[in-house]
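Presented below, as structure tokens, is a lone chain in the form predicted alone.
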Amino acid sequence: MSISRRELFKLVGVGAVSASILSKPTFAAAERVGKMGAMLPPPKGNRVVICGGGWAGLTIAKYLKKENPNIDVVLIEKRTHFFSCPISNPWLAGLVSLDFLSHDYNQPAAKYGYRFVNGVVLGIERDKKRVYTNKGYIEYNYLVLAPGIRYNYSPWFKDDREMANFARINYPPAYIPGSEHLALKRKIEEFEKGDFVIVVPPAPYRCPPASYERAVMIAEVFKRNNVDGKVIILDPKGDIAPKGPGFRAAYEQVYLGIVEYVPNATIKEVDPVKKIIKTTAGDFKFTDANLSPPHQAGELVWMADLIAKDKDGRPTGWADQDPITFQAKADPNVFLVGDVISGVPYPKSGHMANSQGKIVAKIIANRIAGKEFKPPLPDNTCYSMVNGSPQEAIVVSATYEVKDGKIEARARTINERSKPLADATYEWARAMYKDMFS
């Protein structure tokens, strides 16, 4: 097969990145690329390939078996193990366990009948729809790409890739499953005086009050371990959102002293190894910190040259998609799901991804089988501990409706923090593994 230098870029995910900044060993991968035999025959029926196993991928894998037994459905997934974001902040604190959080991507594979592959996708080709992974590439009659976000760190280091991974090494963001979260709660765990700063990523990010609950059970280790420090949250927005009134009432009455909230603070420098951060409200100095930079969708959108631009043709960072049925407006054969999304007002959380995991499977079953189908909009809850002993959470949930051809949200909160809300963070989550796994 072959393939020019510029779609050899693509294929490893590099896009406009010009040729004299792109290292011999990954251009020599990307030659490898090209050479690669089929992992799988092609497929007889109609195969659906998933890229990504977090909560919108297993979700439509699942539901898309159930929905019609005979679709050929593939999902590709680096991760052996599957670790949840979600419950992730209390497990900080040390309220749940590991086993909680991580998951096997085999037991659901084998029950309803997907095939499960774990390797690293490397490239794609929409013109001749064909996933490239590590182990050869795999063709498809409809691609699912869900491998939610990554890190963007240019506004802090512009080309700087070295002060980027030493960033991303010594103060992990942790919104991304696996080793951040690990190296987070040693820190935390290890932490003896000091200011330990939490910066919030600007708008859209992925779990809106991640960093706010973050924030209450990092003070709920240093108050049980008197810390002699603090826990200074950076936040480019003039106030808590969401579930404000909830997190500012757990800072004031149950870490006084130990929380200090900085609205307005959008980051003008960082300097991890000096360990400073210069804002619009200040410059803060601090011991360790959890440094969260932008957000944008996962690689796998832009490897396939499917996010959206704003009126200047600049790129937004975001997946360009239908906000209805999820299909990307370049390809009506890709659907962009879950963390990735954009131009619609839906938090990027588990919850979320689930529920437009369903409702993609309906839409991909019944396209197959000729049939129409309204789809319907998803909906969300969100939980968030805000009091580790004893166990008291707060909750918003949303629906979503269509008026004037425009989707709004419908959304309740209770930012009275209580035990109950704690039961049914965890009995949540429990239904929700269970929903993705049993």
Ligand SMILES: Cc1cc2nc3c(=O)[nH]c(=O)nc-3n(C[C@H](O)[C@H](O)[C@H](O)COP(=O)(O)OP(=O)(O)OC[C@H]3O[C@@H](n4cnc5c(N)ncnc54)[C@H](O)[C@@H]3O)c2cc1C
The other form holds:
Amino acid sequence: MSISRRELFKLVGVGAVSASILSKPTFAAAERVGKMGAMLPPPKGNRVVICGGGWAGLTIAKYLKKENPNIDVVLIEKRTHFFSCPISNPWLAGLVSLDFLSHDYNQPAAKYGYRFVNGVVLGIERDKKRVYTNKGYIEYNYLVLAPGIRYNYSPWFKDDREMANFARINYPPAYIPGSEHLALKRKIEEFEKGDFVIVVPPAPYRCPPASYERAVMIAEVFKRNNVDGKVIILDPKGDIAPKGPGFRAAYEQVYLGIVEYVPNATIKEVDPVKKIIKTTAGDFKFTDANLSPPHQAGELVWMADLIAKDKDGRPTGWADQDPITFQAKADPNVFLVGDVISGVPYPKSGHMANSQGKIVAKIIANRIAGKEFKPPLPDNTCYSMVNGSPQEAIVVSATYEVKDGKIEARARTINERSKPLADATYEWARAMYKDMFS
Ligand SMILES: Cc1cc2nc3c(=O)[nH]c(=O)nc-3n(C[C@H](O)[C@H](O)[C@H](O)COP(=O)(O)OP(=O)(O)OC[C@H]3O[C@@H](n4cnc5c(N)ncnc54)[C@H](O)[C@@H]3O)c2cc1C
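Since the one above is the form predicted alone, can you give the form predicted in complex with this ligand too?
First the chain shown before, then all remaining chains and molecules of the complex.
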């Protein structure tokens, strides 16, 4: 296969970066990818390759097979097992075990008959309809990109990658599942005294209430361990949202003196070495922290060159897809699903990714069958734990409708915390895991 130097860099997701700053090993890696053989024989019928086995990708794989068992469905995921971000906050406070959050990829693949490839997607060539993985390339008829998010440290550290890495390792955001969550749990358990700062990323970002719920769960551990410490939330927003009154009541009634909420705290400077954060609401010195930089669509959308542009032609950071069909605007054979999407009032949530996944499975199956299909709009439900003892939660749910050509939300929030809502939180999670894994 002949492949240009520019194409090679795109394959490893560095298309926008000047070749002069790339190291020799990067070029060698790209060349290796370009020379790799096929991992699977070419598709005989219709093959749908799904990149990313998270909430969206797993749902699409299963429901595509349910729609039409003859579709050759390939799910590529780099993790060896699934770790759920939803319910990871109660887990931080020891309210559920790690088992509750962890699931295996093999069971649903075996049950529903899709291929699970435990591999890393390294490149995408849309003109050749090929996905390159560390195990070889795979050809597709339809491609789904559902890689979730990536962190964007450049507003904090410009192109100082070493500092970005230092911040990520020492003060993990824990918005991408895995080691970061384990590190955060250890930090909380070992915290002895002082200020624990949580930085809320600017919108749009994955799971808008996650940091507010996390503050509650960390405060719960401090309370239980009699820690002489405070959780300080630095929020660029002017107020807590969603479920503002519910969180505020928890901070003021259950965790008074332990949680401090600081609005309008847009980050001006972060110094993870000196442990100082400068914001528009003042400067903060921290003992330990959970530092979340801005979020963007995951790497694969950048690799595929499917990021939306603003009116000045600059990348917005999020995928450019049709709001109803999730089809990439630049490529009818590619679908962009889950947290990566833009231009719609949908929160970046697991429930939403699952709901979109079912719709996209139907859209692709009908397209393959040559049938007309009018897709419905997805829905969302999001519980947040606001008390650890006794366990109590609040909830927001939303349906969506098209009004005057625009998608609008109809949201319903219950801000009064209660035990039944805490029970419903776990029931919701069980139902979601069941939907994706059994
Ligand atoms: C603390 C926290 C709490 C949350 N709580 C809730 C909640 O209560 N309710 C709720 O609905 N949502 C919640 N969320 C949000 C939810 O986790 C996300 O919205 C959801 O995971 C998005 O699904 P996705 O499929 O778009 O991305 P993901 O679930 O992140 O899946 C993307 C997958 O792609 C894989 N991938 C990426 N790149 C590659 C590659 N190059 N090769 C192979 N694989 C790749 C990743 O490993 C990952 O498995 C929470 C999030 C956080 C951080």
